[in-house]
Amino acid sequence: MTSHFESIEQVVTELAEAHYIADRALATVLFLAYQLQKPVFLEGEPGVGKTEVAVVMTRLFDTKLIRLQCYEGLDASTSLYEWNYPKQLLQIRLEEQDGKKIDEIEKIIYSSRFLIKRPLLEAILTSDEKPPVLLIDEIDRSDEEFEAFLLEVLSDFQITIPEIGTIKAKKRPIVIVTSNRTRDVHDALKRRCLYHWIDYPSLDKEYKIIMTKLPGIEDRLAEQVTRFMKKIRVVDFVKKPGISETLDWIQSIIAMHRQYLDEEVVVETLGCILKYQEDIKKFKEEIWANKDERATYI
């Protein structure tokens, strides 16, 4: 691997270079991770650019991102690999008919060219040129018995194909692991990881996303919807809008060729950053029907 994450500061500044900004605390567990080879541990809530640091990261190291998303039921043989069966008779059929020994048959078609890889043994083997970033994603959307399994790869970054032997990565993959909480992951999963949790911007932090993801809005419209997604993430709703969904408004709100909020593109757009019909008509029926708590919003 080339040098990188030499300082905390260099870190902030590459990332920010990258339109990712990062508060020193992010930066200073993506720069410990580098330097002791331990995958890092984001949790939040969705949207809040969990995901968008393994993208970064990918373009930092100029290397390859591999991405597992989980989801309940995801076992061994799909995230790691699986033969490709019709392959493998339609090669027994073809050696049958030249003559061929069952165990050279076995030979032939227990071999690399007849092997499915799935993200992790493709994370493996890809260290062999440059270690990629592995994305683990959602890890709380897969059972207990995925984690269990997880422990061991994630341990010694090695597996062992019965028919083949062991794979070991040559270098460790750079690996990141998010989880939205929607369930409590296992300790030991999280005892060989570092761990960070991204919390919704600040409204400062959240106008100089803007800024850097969309350069050249209209600083107004910038400090208005900054100011409208701090308040409104005090709600209680069934899903709080992160930042994925302001970049979204803004740029909808932009393609409708308006220039600043008010109150008829606000109700037109709704649907932008509130995902759930319950939040909906929440927000219009406990909010937006009163006039003077809307004027605060806008």
The other form holds:
Amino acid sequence: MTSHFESIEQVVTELAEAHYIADRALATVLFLAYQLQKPVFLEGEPGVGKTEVAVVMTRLFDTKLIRLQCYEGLDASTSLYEWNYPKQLLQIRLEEQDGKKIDEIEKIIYSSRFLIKRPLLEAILTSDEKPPVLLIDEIDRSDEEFEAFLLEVLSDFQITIPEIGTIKAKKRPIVIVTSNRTRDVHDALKRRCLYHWIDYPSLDKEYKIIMTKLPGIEDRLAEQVTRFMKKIRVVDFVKKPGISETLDWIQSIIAMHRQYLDEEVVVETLGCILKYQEDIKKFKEEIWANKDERATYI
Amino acid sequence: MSFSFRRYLRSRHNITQGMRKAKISTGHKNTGVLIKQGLAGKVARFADFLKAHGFNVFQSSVHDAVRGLIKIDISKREDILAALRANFATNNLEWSLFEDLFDEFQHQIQLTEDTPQTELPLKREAQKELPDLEVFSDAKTERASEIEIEEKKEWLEGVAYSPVSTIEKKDLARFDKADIRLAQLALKKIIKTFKIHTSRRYKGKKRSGKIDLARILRQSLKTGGIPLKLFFREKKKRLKRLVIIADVSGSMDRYFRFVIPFLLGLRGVGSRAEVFAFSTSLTSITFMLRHMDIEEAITHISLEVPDWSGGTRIGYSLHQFSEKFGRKLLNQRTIIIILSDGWDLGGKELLKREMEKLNRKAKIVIWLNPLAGEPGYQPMCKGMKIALPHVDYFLPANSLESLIRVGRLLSKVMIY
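What's the form predicted in complex with the partner chain like, now that we've got the form predicted alone?
Now the complete complex, all chains and molecules, led by this one.
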């Protein structure tokens, strides 16, 4: 199925059909991104479904997902392209034995055979036929030089390789940039994007998400879990559990052949929702130690 | 509250309808242009409004917002809000403020629109009949924005236009609850101007490090593919480590709220900085700050740090620091920042000894004292008097303006 976003309503329904429960605001942003051909900049706490947006878009447009995971020290040669130097060296040796001239050799070794295509170049090359979804994940982890470089690429999807020439994408890929907000991303980059902040889901939304992601689940368990998560997210934890934690948790409960939540299950599977020793300690001491408190959670 | 974008458009729509009926057959495109013109003015005014509230608004966002609004059905408040927000908000602070500001703007516009409407019924009539006279509506818009500017004069002077503004000079402790967020936005802007670069990129080197194959090959082309020269590369690492020791006793938490995010927000520095809080004893809060919002962190610290807002023992706390963390954190690649007003109830001898040790072991010791911002400040209290000779830089940190100076100093001394 290939999609064309015609209206916001359509985006909402299509996202729902693709098992992604989104609020209208996000649908609006995605709609605009498609219509205006602008990248989307998604921010939010870990585990609220930022990366998932890109995956769903890939499914909706029946295209390829090209993912660029950012890290400190990421640079042009690992994100755009690089010449395969060892292979070139070997080729030079071989060609020299044949007695070829430097000019000829140069032509051979600087052909696309020796070009290692990294995600950004691949996105540009493949978007001529069917624009892929380009996911630039956790941009906040990369350094500023890379940000500046990315800016250049995102503004016109054009790359110049000195030895080959300029390559320009005829159509623009759908670009989704995500950030965990460990640092502020430069304004110039944000200016080129549509910004959206994904919050923790509401009770209703989380319930819907559970029901679509895990269709076979007991109604009672889903309800219990959503209520539990809603309560637990109010507590001041170092890392509050996101939706991915909710889904993990339910899956582990099901794997343990339990049909509903009780005190025993919670303690046994606490590691699924709380990921820091401090949080687990806090939960056990401040919440679970109190009987009345315990009862309100289940 | 009826939605005035819609109203505005409806009137636009009527105009074009009327025009069609009257004589000229305007193409679909023309309608779009007209709508766009009306919208553009409104969006531009909204952008100014946001700017006045401390938002970082780009010219291109206004353009994009208009383009976006044209694409969507403008009858739903929710959709307009979402479309505008996607274009104008650039961080979650702005995101959270957006909806309220949006409504406030709507409200204001209604007020300003209603007045001229009653005053100038004739003009409105004229407008209906002469649709292409955009001038009228422009004049109206201008007048409205004049009124708005008058109302918001304080804001404009405060944040948007004057560089050294009142907000920058205001004592950080005097911000009330409502202003805190505004000041935090201003702080974010200030932080952005400082760039302290660290880099893990490779840098060419003559003799040691990893072999730089790319460069060897490039250079070997000169000699027909035979690599005659070897090149190496190594990672650049150029930043000192920042250690912040912050006093959280008494009224210092008000300054803490601004100074700490400022220091941690400085690019390149913040992510590696270690932060300690002390009152009568010392606690590491690096972990906490990394995972929490500053307001959350303050509530947390007040619970976890013993005697929050109690007396202060600077000497003992510094002693704890050098005992526990000194081996790791105290060396010539460290810059220590102490944030304290200098009121000390602990032993003077210990403070002197510890300050000497800090000064000897760390590269640079900076003392930030909010009180020092007051005109005619003299280090009267004993603690400050003892510490002062062992401090390399003594700066006030009581306003956004003085924080800019701290930032400038740091961007000089952090690099080696």
